[in-house]
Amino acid sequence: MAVQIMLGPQSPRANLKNAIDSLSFNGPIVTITAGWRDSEAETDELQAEIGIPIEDLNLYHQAEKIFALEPELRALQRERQGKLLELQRLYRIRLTPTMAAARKLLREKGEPDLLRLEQRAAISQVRALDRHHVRRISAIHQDFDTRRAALLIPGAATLRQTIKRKVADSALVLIAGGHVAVLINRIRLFRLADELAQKPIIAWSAGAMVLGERIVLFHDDAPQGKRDAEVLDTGLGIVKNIIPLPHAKSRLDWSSRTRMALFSRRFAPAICCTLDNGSMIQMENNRITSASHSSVIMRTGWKKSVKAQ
């Protein structure tokens, strides 16, 4: 199997070097960064911090591109978007008052017995909610999937297998943040899950995102005030049973352990990694082999250092 390695943010001080230094390989280096938009391939700082050739793959201007010449592909597109944007908001309402219960009866004090198994129903409710926003998200996918066989575009399948040469050609990918939505869109409509999963990957913040199962969105400190964690998608599925924390210092509300108990039992059994700035977890065999400066949320709301397995 081969190596994954997930970083979090690049700054105020960059470890990407130290992570590809960690590796052996020998051939090129190909990047993704999609979740950047409109500054896709601006790796010139990118290439300067790592000094070694890479080549972007572009897959955000390349979508754009194929877009403009199929109409009907865009328009598939667009639909689905908008069914997920509109599933998003639904759940959402379900969501609020699911979550407002179970921290209510975390917090509870009374008889134990009485009050720890309506605790584990309370939690059991919110864990059936997410798998049931998965299901349909996934149904969504599916039949945008199947839409999309039907439709003949040259260009577009063209372009797609000399993409995925490229991937399959270099010896390791690179996966920066940015946008998270827009970045597993990309890699989804250009269907590199299969290859990027044969490769050596060195992710960072929404780079390691999307190497989940699940796609997390959380921030406890938002402008607009502490919101719920939400599943906003399926990831690529080729990291098992950890959810990826970009930022988790400063969006995780680290002095509520109610809230932390409730992310962390929420959404066992995979482990909530936290991804601060210097934070690498490196992964073997879906094993974690090492990890440094990187916490795991116990389900007491307290946590503790991510250890190899």
Second form
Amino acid sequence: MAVQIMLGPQSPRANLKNAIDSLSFNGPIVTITAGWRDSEAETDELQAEIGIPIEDLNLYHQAEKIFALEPELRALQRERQGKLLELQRLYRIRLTPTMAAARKLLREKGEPDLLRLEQRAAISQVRALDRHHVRRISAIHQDFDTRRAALLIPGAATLRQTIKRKVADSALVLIAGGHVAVLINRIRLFRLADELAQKPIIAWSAGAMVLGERIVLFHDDAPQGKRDAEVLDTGLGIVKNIIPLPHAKSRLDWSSRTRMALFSRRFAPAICCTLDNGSMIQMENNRITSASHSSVIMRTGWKKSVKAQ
Amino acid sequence: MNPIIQSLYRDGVPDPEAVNNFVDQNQFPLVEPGRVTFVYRGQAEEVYLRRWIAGLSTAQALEPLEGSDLWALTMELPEKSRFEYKFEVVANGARKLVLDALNGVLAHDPFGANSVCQGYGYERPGWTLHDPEARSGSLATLKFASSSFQDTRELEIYLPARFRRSRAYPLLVVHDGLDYLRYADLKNVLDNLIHRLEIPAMIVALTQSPDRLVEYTGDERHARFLSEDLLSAVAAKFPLLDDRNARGLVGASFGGVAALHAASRYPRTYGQLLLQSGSFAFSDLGHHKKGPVFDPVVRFINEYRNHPFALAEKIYMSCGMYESLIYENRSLVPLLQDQGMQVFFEEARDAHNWENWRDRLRQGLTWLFPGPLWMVYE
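With the form predicted on its own done, generate the form predicted together with the partner chain in the same format.
Then the entire complex follows, led off by the chain already shown.
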């Protein structure tokens, strides 16, 4: 089975080179920087950092070429994105009060036996809502895939196959951070999940987020105030039972044990692992084989270092 | 009495060295939770604190402290308050307004500088300061002919860091734009908020009127200038998103009136308004008493109050609690909301000044133009 290494943000100190050096591989390195959107092609700094030739798959821009060849696919894609956006809005309408109730109950003082069951039920409601949301998202993706299968345009298929082959022929794949929705969208559009699952991967920040089963957005220090963490989408599912949390130090409110405890219990049995600058988690066969500078949020709201399993 | 002054007088009238030490070793004004003590040092017949807080007397006398050349005044001040002031010193029969020589914190505006009193707990927001990690945007000058004013106008254009002609950007038009740059650190604010992804990269047109007391008070020519001359000149030169929601107007004081007025005359043009301490004077009965400069303002606001309608998608309004305009601003909020517009109204313990407007920019800009922060994990 292939190795996956998840890293935190690469600024101000990069640990990508160390991660690459820790792997033994023989062959080309390909990169996915679609999360950088229209800065995708600007890989000079990345190249200089690792000092080994890389080939970027240019998924962000290649998608535009595909859309030009397949206007029906563009329309289908727009329709899917529109549905996902609307679904997210509807999900948020239910999520806000459900999360508020769970937090309130977790802060309540009272007769422990009585309270514990109510707290558990409140968290179950949040979990049920998340599961429902994931099912709805999956249904939208499935509908897209079914309708897309009917669109067979040779030029676009050739372009897709070329990209798939590049991944298949690579010895290592690097997935950079950036805009997480754009990143998963482009990887999904080129149907690279199966190829990626076979390859050693080093992914950082948003790149790590898309490797998981669910993509969870979070920010407790946004300019308009705290927001409830949201399930945005399904991920590639290459890494199981981990919710990667890039920039956790600055984006999470560690002063609130209630918030942190709810975060942990909401996504259990997946473990919520911080990925800050300098963090590293290495996985093989869905087991953590080594980790440094990463913490897992406990159900009590405290954190402890991630350890190899 | 302030505890530090109490301690100065603990053993009786202090000697000159103790007074010198008191002045050297403390920061002035002396701030404590809920109160502030102003201290003036010098020979004088009378000393007054002059500040412009609606509802309070503009001048309060400082009392001489026995056996010294010190004068002091203690007043209530809610936490995190901020206001600007000067001392009025009467000496040899002459009155003079001076800065507080013991307080190095100054605020500048087009009329000069004032000393600044920062109440307990006030801190200048970090996002208003230069951040060496934030990539710097650039400023360019754009000259164009204005058919509305029959002259040539000049704008400063802020271009975000990593500006690319291949991309299309939102546009923000800022009244008194050069003053926003000078006195409200607008460039730092834009650089920082864009760097932190709290707002999207945007183009900002900074306009400065040669006669704001006329052009910003509900002048039809100004509305046309903004919405026709300026927009087409900027669009001809820079890549802009062609979407009402990606277009906003900013203004403070009369600039706020000018922004609201332009949006009312071109209701499909601007999606976002950021109005700070707008001089939204009106009269329900009889004639207003604000002077002839306000006549066109009152005509416009009365007209809008009588026939309100949705003139934008979202409006952020802010006003200082210590300025008289708080009444006009508060009155306008429900009227705007009733038209179906989203309105965010923020009050601050501050007055009619540039630093108040600076400190509110993050809330306003990030609410009107939310950045990709939520989705981006670099």
